[in-house]
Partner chain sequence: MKEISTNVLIGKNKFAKLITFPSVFILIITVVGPFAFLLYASFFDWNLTVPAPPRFAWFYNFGLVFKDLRFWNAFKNTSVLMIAGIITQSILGLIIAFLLNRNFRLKKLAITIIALPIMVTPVVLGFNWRIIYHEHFGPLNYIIRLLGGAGSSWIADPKLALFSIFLVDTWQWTPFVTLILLAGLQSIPRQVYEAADVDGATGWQTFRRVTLPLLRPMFVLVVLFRTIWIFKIFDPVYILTGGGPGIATETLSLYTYVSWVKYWRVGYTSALGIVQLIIMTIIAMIFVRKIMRRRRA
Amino acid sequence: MNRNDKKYQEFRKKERKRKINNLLQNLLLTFFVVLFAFPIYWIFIGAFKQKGEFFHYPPIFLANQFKFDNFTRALTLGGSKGVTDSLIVACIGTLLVIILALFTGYGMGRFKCGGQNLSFFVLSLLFLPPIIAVLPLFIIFKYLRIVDSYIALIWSYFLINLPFAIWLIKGFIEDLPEEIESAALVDGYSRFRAFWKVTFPLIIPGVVVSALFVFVFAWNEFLFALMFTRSNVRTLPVVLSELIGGHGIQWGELSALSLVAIIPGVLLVVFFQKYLVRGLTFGAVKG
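For the form predicted on its own, what structure does this chain take on its own?
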């Protein structure tokens, strides 16, 4: 066997090994996609099933007909109020958090306000489980007579999400070269105008990522909503929990309302996909 034949055999072995590795990777990827996507698919199918179909054996994996009765009943049983209250709390809370985190993160990232101690303090707040704040906040809200109000939930989500948003935006600002702002200041811009006209447009992807994380937390949060609300305010997670009773579970309404709860997050990811990709990779590659 000459040298060319040996090289050809080695090439064939490497090519066969590469194809086998690709096949195994694709199979593994397909397995995990199916594993994580199946619960969502099951919720989707359950939203259109009739009562008897949930207990059918073998299980029904395809809906015979798509009726919206479960959605109608779910919205009637408090789902519409849950969606409205969740949107109000999540949107206002996210807006307040991002506004304050933007200026605080800018001060910490550009001027090192508070030094390393303040940065470490903000980071340490992320290590605390939110449950430790329930009792102190409840006592304060009870004293102020704002339990079962939008203010209580918005304030609690604001306190929990603010350190996280500050730390994210601070990192995005630190990754942005300071020379860009210096050039704007030389051109006669004020500090605020340089920030608004130069820095802010460049960190929009980071702001979008931060806002999305904050919104999703407020939209899905259950513990604070359960403890700080009664009847005036009932967010979507609380309404979902009420569909699971001691004498039975309303599977159809629960699946329909769960599907409704998924929609805002999916829409945000679809609409802001360009900013999300840029924001999640911000500062990863530097020229």
Contents of the next structure:
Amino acid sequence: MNRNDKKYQEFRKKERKRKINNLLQNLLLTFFVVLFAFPIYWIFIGAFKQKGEFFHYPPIFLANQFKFDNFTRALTLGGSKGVTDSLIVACIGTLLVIILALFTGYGMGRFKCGGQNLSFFVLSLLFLPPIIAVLPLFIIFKYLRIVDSYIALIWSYFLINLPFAIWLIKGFIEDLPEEIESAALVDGYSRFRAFWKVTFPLIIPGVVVSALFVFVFAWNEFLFALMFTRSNVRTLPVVLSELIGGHGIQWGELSALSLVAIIPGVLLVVFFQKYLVRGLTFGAVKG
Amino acid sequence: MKEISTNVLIGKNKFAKLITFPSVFILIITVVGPFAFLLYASFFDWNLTVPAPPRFAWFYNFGLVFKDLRFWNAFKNTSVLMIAGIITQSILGLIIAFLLNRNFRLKKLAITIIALPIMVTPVVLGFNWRIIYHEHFGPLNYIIRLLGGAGSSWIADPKLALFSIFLVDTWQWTPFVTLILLAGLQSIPRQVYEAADVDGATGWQTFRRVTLPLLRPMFVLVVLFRTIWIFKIFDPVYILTGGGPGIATETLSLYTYVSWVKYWRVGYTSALGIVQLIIMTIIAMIFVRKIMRRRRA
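Show the form predicted in complex with its partner chain, please, because up to now only the form predicted on its own has appeared in this conversation.
Time for the whole complex; same chain goes first.
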């Protein structure tokens, strides 16, 4: 009885220690969650602040009212042009990139077409600092007279997005066993039909994820947009940066536009978190 | 079965080449042409603000790059961001990954919220942190003053500006490190821990001798990805400080941009680009080998 008592005491002691430990860990985690959420909360709250509320001490941490006049004013300040152009560039670009990458990813993943050399070429493009490409691309675009056009921007985004999408889709195809296609081929399907009817439906989730990443990358991209466009094309990040650099920064309007700008990225994280690591590490982590 | 495999092989090459070709073609004209030009231009004394025609000058531009104090300043800033960023983000990321790798309610929500910064538009990030850093009305100084500090002018103070950039980078990318390490932690089978427990290992010993070695491949990825991304950091710096005050926060990408857009030095900027390309190629080669080896395994 005594021994049992001692054991019981020890067990309770351990249990208490475990509980305290758990509580501390929860507190620490809460702290980190607040830390990472705060700047995003600040964008959100800023979008609903009135003019004077930005220059108020102490800072205002809660919105007094949820009025959308910052948004409507932001749209007239170039915001609507920014949203439209960003949508045009990102949508068309994504569509083209995905179609091209689907085929190349299939060729490379299923047939090892191009072998190691092509793999190396595609992968190394992913590491390229975009700034290096800016100068030569600018001169080429100038020569072709397409500076400040949708074509120039969509084309330059190929450099970032095409290798990315090829690599990701190639990985998704390599995950599928080859046998499922062999069966279709034996049934007399053509190569293309076997791909379209058998393989493609199976990698649709992968294609959708790749497309969303490509879309968000194009939507968020700033450097190329800054360099290759002037007035005909003005994507959202460019509009934002000009508003920031302008005289008397319009904080409220900027915050409202910022909130619009982060929507695609936030949605991607919220709904496709499962694929986030895989996408960002180009498939190196399947997690 | 044999018949099937030959069947698969027939026409394989033609079809495969046909579908692989278009993107490869686009990539080649997008990359090879421009880089040939870059290499070509880097050998010329060529400045768009000077009326003189470009003059072939051998390695003149490369000599200029290596003698250029502003290049070394940018190199130093980029390296500082890289080293400080990778160390801080790895440690913080590991701690948060451990905190997340338990069973609790709202786990999914916590992971989602922590992951949010990764995909925030970099320009927005820069702007948003400018408000947060604001000397008089920013929430950061407000909190510091509440805690008894004096507050600082984060991005206007040359001594603090680079640190402020580092903070923003850490805020955005620690979540990425966390997610990778969390994936690593989740892939460690429970039996490994049970075995360690049976052997009487303490918590610290288990961490030091079991968990860390098993996380090694993930750390390799973290280091390489962060190296690559910090190497090309541009947007947040451009918006937050524009490289300033002075050139206190100028990174390699930013300096390349300035050298092109402000001074229109075609030859010099090309040489600057080639130098960065060489550094990056070396880093990329290490990485590509690692990835390819894993793929084959």
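Every value quoted in this text rests on a predicted model; they were computed, and no experiment measured them. Numbering follows the first chain given and starts at 1. Note that the rigid core is defined as the largest set of C-alphas that superpose within 1.5 Å between two forms.
Comparing the forms between the two forms, the C-alpha position of S231 differs by less than 2 angstroms, with the core used for superposition.
Superposed on the core, the two forms differ at I20, whose C-alpha moves 4.1 Å between the two forms.
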